[in-house]
Each structure stands twice: as structure tokens, then as C-alpha cells.
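One chain follows as C-alpha cells, the form predicted on its own.
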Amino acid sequence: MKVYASYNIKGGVGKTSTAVNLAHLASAEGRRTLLWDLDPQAAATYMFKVKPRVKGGGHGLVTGKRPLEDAIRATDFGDLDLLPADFSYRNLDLELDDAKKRTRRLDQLIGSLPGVYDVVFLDCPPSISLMSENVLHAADTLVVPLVPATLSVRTFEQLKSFVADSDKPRPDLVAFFSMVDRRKRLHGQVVDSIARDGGARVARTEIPALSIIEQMAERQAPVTAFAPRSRAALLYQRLWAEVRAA
């Protein structure tokens, strides 16, 4: 089973359009997949048509006392599953510090998956915390999305050097530049700029400013899924296939 978070310490920057649209991408394959919303706020959820609900919690969950598989929601897609969001998920790091081996309950949580899925996406919170520090103990490769901007690339810079400084074998880090407007002046120096080694992989897709993206929301579907002849589903298919060889 191979795990991957779509993350980035700064937020608004497409992680859950990008955990939306590999996941379809991979469940499209035939690859049974689970995608996990773990942020609070509960956008990945709400694309799948799926209340933001789970019983007993982020406490539930951390602690064992609701099974992680008995949280887990069909979608309309086959082979495509969910783990909503909750509110109390704002409290995860909470939940995580009283918890035994604190960094490493969420990977112990998706080992303890019955052996039905081949892939996990977690579309995480933007933050560093413990429940970073987690996320960082349980995938195999971070999906970092980066707007073209200066404070993009920082940001970037300080999750290359929280990643290094973990205790654990180090994940994958694939970077890549959404939200890109090629018109505008600063977007084409910072994608043209950026180093493309130095402890991450920069891919070579960049996901534009598109419309019909933003239009996920209002059709509660992945855009690979409702326009799949796009240019973005196409971008994103792209994109999946530099993931998957990452």
C-alpha cells in the first residue's frame, strides 16, 4: 500500500484539488483507493457529497475506540473511498499528544486498513505540528502544491528543512507549481527560477489558474472526472504519472 499526502505549511495553494484528482486518477486505474480529509474544514468531503461527520471524532479515531474502517464512506467514483473530515479534527494534535508513540499513531491507523486499497492520499491541514510530524511517520511521498510567489518558495525551503529533520526515513518530496498564471511577470520567474534538485523533485507539469478547476466545488466532483478530456485532467493525469514515478 503506498500512502500520499498532498501538504504544504502555507495554505491555499490547491493541496485538496490536488488530493481530489490523483485519488479519482488512481481509483480510475483500477487501483482501489482511499483518500483521507483530514483538515477540519472539510473540502475534500464536501466535493465527494459526503457530511462531514464521524462518530465518536478525531478522539474516536486516535484512541481506537471507533475503527478507522467503520468511518470509511463510498463515493459516486468506483474503487474511490473516503475518510471524512470532522470538526474535531481542529483538536487532532491534541488527541495525537496523548496518545502512545505520538508521531507515529496515523501510521499506525492506516496499517491497521483491512488489506483492501492500494493507495492512500491524505489531504492534510496546512501547518507544522504533531500532526505534521505524523503525516511526515506515514506517507511515502508528500505532493507539495507551490503558487508561483516568493513566500511560496519559502515556505517551500522550510518544509524541505522540517522533512530532513525528522527521526524517520525520509519521504519523497514532489513538488509543483499550481495556480500558475504564465501572463503574469512574477509566476513565469518564479517557476523558471526554482532549483530542481536540493532535497525535492520539481515536477515539470504546472497546474494553471483555471476556472473549470474552481468549478470542482459547485459540481461536488474531481475535474478528471466531470470534464476528463480538459486541460486540466489532462495536466492532472500528467501529473499523476510524475507522482506515481516519483
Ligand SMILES: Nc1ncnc2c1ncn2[C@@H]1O[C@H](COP(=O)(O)OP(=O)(O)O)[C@@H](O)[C@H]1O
The other form holds:
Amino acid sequence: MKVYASYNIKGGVGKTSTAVNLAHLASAEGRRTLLWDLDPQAAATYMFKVKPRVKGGGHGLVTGKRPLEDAIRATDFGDLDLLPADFSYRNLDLELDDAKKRTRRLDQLIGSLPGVYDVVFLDCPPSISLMSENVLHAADTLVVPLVPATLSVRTFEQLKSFVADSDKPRPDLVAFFSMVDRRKRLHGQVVDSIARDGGARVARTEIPALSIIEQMAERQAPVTAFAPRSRAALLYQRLWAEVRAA
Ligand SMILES: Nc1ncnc2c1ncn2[C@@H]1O[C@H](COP(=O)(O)OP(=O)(O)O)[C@@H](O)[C@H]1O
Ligand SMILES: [Mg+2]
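Having seen the form predicted on its own, could you now give me the structure of the form predicted in complex with this ligand?
The complete assembly is shown below, putting the previous chain first.
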């Protein structure tokens, strides 16, 4: 089982869009896939038309009073299941703080899943917190969307140190440029400069700013499902191929 996390300290950079499409693509290849929406805002849950409700909430899951398995819901896609968000996830940091093995609890929980899953995708809330440390422990690969504004690149540097400083086996880190608007000079400059900086592992595939990606919220489906031959879907396929190979 491979665990991927769509992660960035920042919000609004494309984490959820990435998790939803890549999880859908993984499942479309016949891999049994589980997407866990860890963000109390529940955007990924909404995208799959599932109610953002987990009985017993984050507390029940973290304490082990409620098995993770009971919270899993089916989606419209055969090999793709969803572990929904719940509003109580806003307190997940406090729950984790109370737990034994506070930085490894998420990893343990994922380990307790039924053995049927080939791929687990975590859609993370924007933060750098105890939750994020848990994500570092649990994930094999972090998928990091970067919007090509200077600050977002600085955030990426912070994230790289965060990963490097942590005391555990490091996840692979695959960043990619998200919501790129090549008509903006700054975007072009940042994309070109980081590509030449050998330190960062940045995917060749960029996801441009495309209105069809925004439409996922109205359609309540992955763009790779409702417009499989669109440019957006093609680029997510390329990105998934790069992430999978990392
Ligand atoms: N490549 C893109 N082009 C245009 N809009 C995008 C793109 N990626 C995401 N969006 C939109 O930007 C907003 C934030 O994206 P989202 O994936 O929810 O980011 P995050 O999970 O990091 O907060 C959403 O309204 C989404 O529809
Ligand atoms: Mg999100």
C-alpha cells in the first residue's frame, strides 16, 4: 500500500483538486484507492457527493473508539472509496496531542485499514502543525502544489526544511506548479528559475489555471471523470505518472 498526501502549508493552492483527480486516476487504473479528506472544510468530500459526517468525529477515530473502517463511504467510482471529513476535524491537533504516539497516530490509523487498499490519498488541511508531522510519518510521497508567486516558493523552502528536520524516514517530496498563468510574467520567471534549481524535485508537468478545473465544484466530480479528454485531465494524467514513478 502506498500513501500519498496532497500537502502544502498554504491554502487555495490546489491541494484538494490534486487529491481528487489523482485518487480518481489511481482508481481508474484498477488500484483500490481510499481518499481521506482530513480538512474540516470538507471540499474533497463535497466533490464526491458524500455527507461530511463521521460518527464519533475525529475524537472517535484518534482514540480508536470508532474503527476507521466504519466511516468509509463508497463513491460513484468502483475502486475509489472516501473517508469523509467531519467538522470536528478542526480539533484534530488537540486529539492527536492527547494520543499516545502523538506524531505516529495517523500512520497507525492508516495501518489499521482493511488490507484491500493499494493506494491511500490524504487531502490535508493547510497548516504546519502536529497534524502535519503525522502526515510526514504516514506518507510515502508528499505531493506539493506550488503557485508560482515568490512567497509560495519561500513556503516550499520552509516545507523542505520541515521535512529534512523531522526525525523519521523522509517521504519523497514531489512539488509541481499549480494554477500557472503563463501570461503573467512573474509566473514564467518563477517556474523557469525553480526548474533550474537542482535542489528541489519539481515535476515536469504544470497544471495551468483552467476554468474547467474550477468547474469540479459545480459538477461534484473529478475533471478526469467528467471531461476525461480535456487538457486538464491529460495534464493530471501526466502528473499522476510522474508522482507514481517518484
Ligand atoms: N488549476 C486550476 N485552475 C483554476 N482553478 C483552480 C485550479 N486548481 C484549483 N482551482 C480552484 O482554486 C480553488 C482552491 O483550490 P483547491 O484545490 O481547493 O486548493 P486547496 O485544497 O489547496 O485549498 C478552488 O476554487 C479550485 O476550484
Ligand atoms: Mg483543500
